[in-house]
Amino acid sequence: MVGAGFAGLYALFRLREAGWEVQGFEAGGGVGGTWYWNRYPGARCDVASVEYSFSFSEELEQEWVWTERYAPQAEILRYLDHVADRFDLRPLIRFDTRVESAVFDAASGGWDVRTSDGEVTRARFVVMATGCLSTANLPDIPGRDSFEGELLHTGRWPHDPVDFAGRRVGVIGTGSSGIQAIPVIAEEAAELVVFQRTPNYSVPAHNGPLPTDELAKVKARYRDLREKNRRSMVGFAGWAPAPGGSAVALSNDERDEALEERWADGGLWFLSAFNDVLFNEQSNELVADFVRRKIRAVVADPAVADKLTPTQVIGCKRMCVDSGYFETFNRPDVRLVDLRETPIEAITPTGVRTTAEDIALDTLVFATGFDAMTGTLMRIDIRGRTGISLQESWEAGPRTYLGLGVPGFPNLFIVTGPGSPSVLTNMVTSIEHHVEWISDCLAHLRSEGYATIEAAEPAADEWVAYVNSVAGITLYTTCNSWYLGANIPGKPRVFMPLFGFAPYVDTCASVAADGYRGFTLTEADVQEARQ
């Protein structure tokens, strides 16, 4: 098992349960994933806490107490901090243990799985539970490395507090991570500016206390929000108001008076105001103008808040979620760099250098992201049945069988890879699904008397055509995202999520019941497949 966040806390209680001897693996020196390592000002989950949470144990879901609609980060390492000690799961997970190469021996039908302390662990069934998001994107900026301040990535936080006092603070990027920890930068720093190469859509969050009231709730019927969330497109909001119709179909006043109602209450469901947003460009277009019109309406300055103001598709980059983000730029202290008109040449020792001038700075922060979905696994030596690496397997971009196992790499599991509907998703449920999938099929395996499965070529190839097929019909394609991996220089451009999760559900629960279809069986004895 390879990392410590939901997905390898989950898979490790799942399958000791289930009677396998498990050894878990974490870089990190705790459990929490992307939780542990993404320590920003501001972090926060933009799903609802009582739905950004485990199902598994009735008993968790009534004795864990959420304070806030949308948990912070230090409440969500402190759950699964929870979660490990309940379960006893830590014995389980070998810290700050990187793994470096995982070999398949075919003569052996195992793995050889080597580890940053020089150790080999030999294993059956290898899961990689490394995260969509957990491998932190540096750009490689001239002179980087030469800037004599402090010198900090949001997915890479120090664990001790950040002193921004009376310091001239840079901060390049303004995605998710950017919007959430900027507001909070402004507030200390004695100078904020921040550099911005793409403006970004976001919706207010109307974060607060979540009531007593509220959470008793939600506990008393956790049961159908779960079985809700399984059912529904994207894995959370069981209880949000459905989508309406179609964006043009309504007059601008009744359009204003929906989108009014999703933008007061918050958070991402404001994107399913109507049910054809994301298929539908005058659609989209209306609705990206009423968001446009918020942030002019907020900021002050046109000139800024024309900056500020996107123009791409609203959704075909990851929406953002903030706590009075426009307002920040009206603070005289604050400062917006547009680089699309005056770009960065290099960091200097003393700051940035852009072709219009010097900008001093004490602290540059990168809130640059991630090399999303593959970052990680393609970082490991992964090596399958014929010696062949997974990056040469996906040279020209991540090819999976229901975006959990890879062809020419047997008893390998990916929870939530590429091809699977992840990140479009609520994660937590995304990732229960498919521990419990792979859980059910070493079942499977074990009862059987087969000894590998592997993801069957044809059938990967038919899957990796049938999840291009959804993007293409989506507007998700329409910009430059890290959905696509366009924010990582090289990187193969391929939508890499499948939208849709609960016809997913219906096709992997239909793909076990059918004998495991489209993956080899191969027989602990016999030399034999069946297909």
Ligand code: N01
Given for the second form:
Amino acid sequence: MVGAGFAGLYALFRLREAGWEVQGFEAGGGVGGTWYWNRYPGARCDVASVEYSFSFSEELEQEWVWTERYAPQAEILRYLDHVADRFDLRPLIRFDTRVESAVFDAASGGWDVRTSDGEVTRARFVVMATGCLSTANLPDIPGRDSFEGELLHTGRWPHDPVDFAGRRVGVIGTGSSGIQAIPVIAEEAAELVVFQRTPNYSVPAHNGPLPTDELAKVKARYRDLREKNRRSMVGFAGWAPAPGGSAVALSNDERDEALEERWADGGLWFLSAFNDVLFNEQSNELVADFVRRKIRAVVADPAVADKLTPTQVIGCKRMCVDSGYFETFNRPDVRLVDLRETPIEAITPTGVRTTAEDIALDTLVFATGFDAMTGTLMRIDIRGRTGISLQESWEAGPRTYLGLGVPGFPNLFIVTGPGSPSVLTNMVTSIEHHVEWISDCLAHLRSEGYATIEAAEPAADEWVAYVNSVAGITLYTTCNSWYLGANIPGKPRVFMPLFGFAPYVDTCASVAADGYRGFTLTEADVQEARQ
Ligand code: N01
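What would you give as the form predicted in complex with this ligand, now that the form predicted on its own is on the page?
Below is the whole assembly, all chains and molecules, this chain first.
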């Protein structure tokens, strides 16, 4: 089990319960994954806390008390620490231990997993619970390493508090992480300079304390909520009103009224006001225009408002959820630098040089995202049945079957891998679904006497074509997003996640019911005969 975030912890729990001997490896010094590394100011989840939580234990669900509508990073980390202790998972994990390679040994039908502590562990199965957003992207801007102030990345935030008081701070990047951190840093810093390459859409979180009676109501109906989430397209907001029809079908007033209602509720569900926002350009433009008007109404200086106003399709890059982001630009001590007008030329020992000026800084925060979905897997030397590496196999983009299995790599499973709905859903719902599917699959192999399972090439080819064809009917492919790998120089442009959770769950169930259709299962003696 590689990773001890939500996915690794649940996989360890579930597989141990099923009677397997399990060993977890975790590069970090503690559990938590994303929530261990992303400790930047303002970090919180933008799926509601009551939904962004495990459903596998009713006792856990009932006893844990979420204090805010959207849980802050520290509370989610406390929750995962609690899970690790409550279910006694820590003894199963080797911390501060990075998996460097995993090599399939055809003779034994198992994997040799080499770790940074020099050990090699033999495993029959390997489950990569390595996360979709776990390898930080630190762009190679000229002079970056010459900076003499403090250089930070939101995804690798120090454990000790960072002091911004009296400092001139720069933030590069205005995705979800930047948009959360900027208002909080602005409160503390002497000056804040925001370096923006692409403006982003953001909807207010309207975060606040979670009233006890509201939490009690959820707890009373938790099974129903979880079931609805599993039957939804995104794995959350299962109780929310169904999306309206097309945005195009309404008058301007009717549309604005519907959008105002969602805006007042806040959060990602805003994008589901109408059922065609991610499919119909005209509908998308009407919704985007509503958000643009909101930005202009908040930002006092029209020139700054213009720079902050996105033009791309809304939702194409992951929409953000904020607490006072646009308001921050009305502060006298916050400045926006539009990198489309004046790109960064270099980072200097004292700050950032754009084509227009030298900006002196004490602290520089990279909120520049991740080598998403494949970055972490591709940094591990994973070698399959024929000795081929995952890097070679995925040279033109990730190839999986169901996002769970990779042809040529027997007995290797990926939790929320590319080709599965993963990042387009509530991650915890997707993780639980995958871990349960993998656990059921291993039980099947054991009971039927199979030694190996491997995604078949034609099944993976068909699956990749299917994922692309679904992406092709959405508007997701119309901009440069990390979903497409467009944020990493040289990365193949392939839309990596699959849109639509509920139909995917049905497909996975039917594959299993069909004796793992599309996978090749090998019996123990056949495996031996192959050598
Ligand atoms: O990263 P991002 P993130 N020079 O890739 C800019 C999840 N998440 O860490 O758009 C200058 O979205 C880049 O500009 P551009 C969520 O799924 C969730 O913010 O490429 N700028 C962009 O503005 C999210 O989508 C939560 O032009 C550069 C920014 O850096 C995902 O994580 C919170 C640059 C990167 O944005 C990633 O979010 C946080 C360069 N060389 C994150 N390179 C919650 O649940 C990149 N940029 C709340």
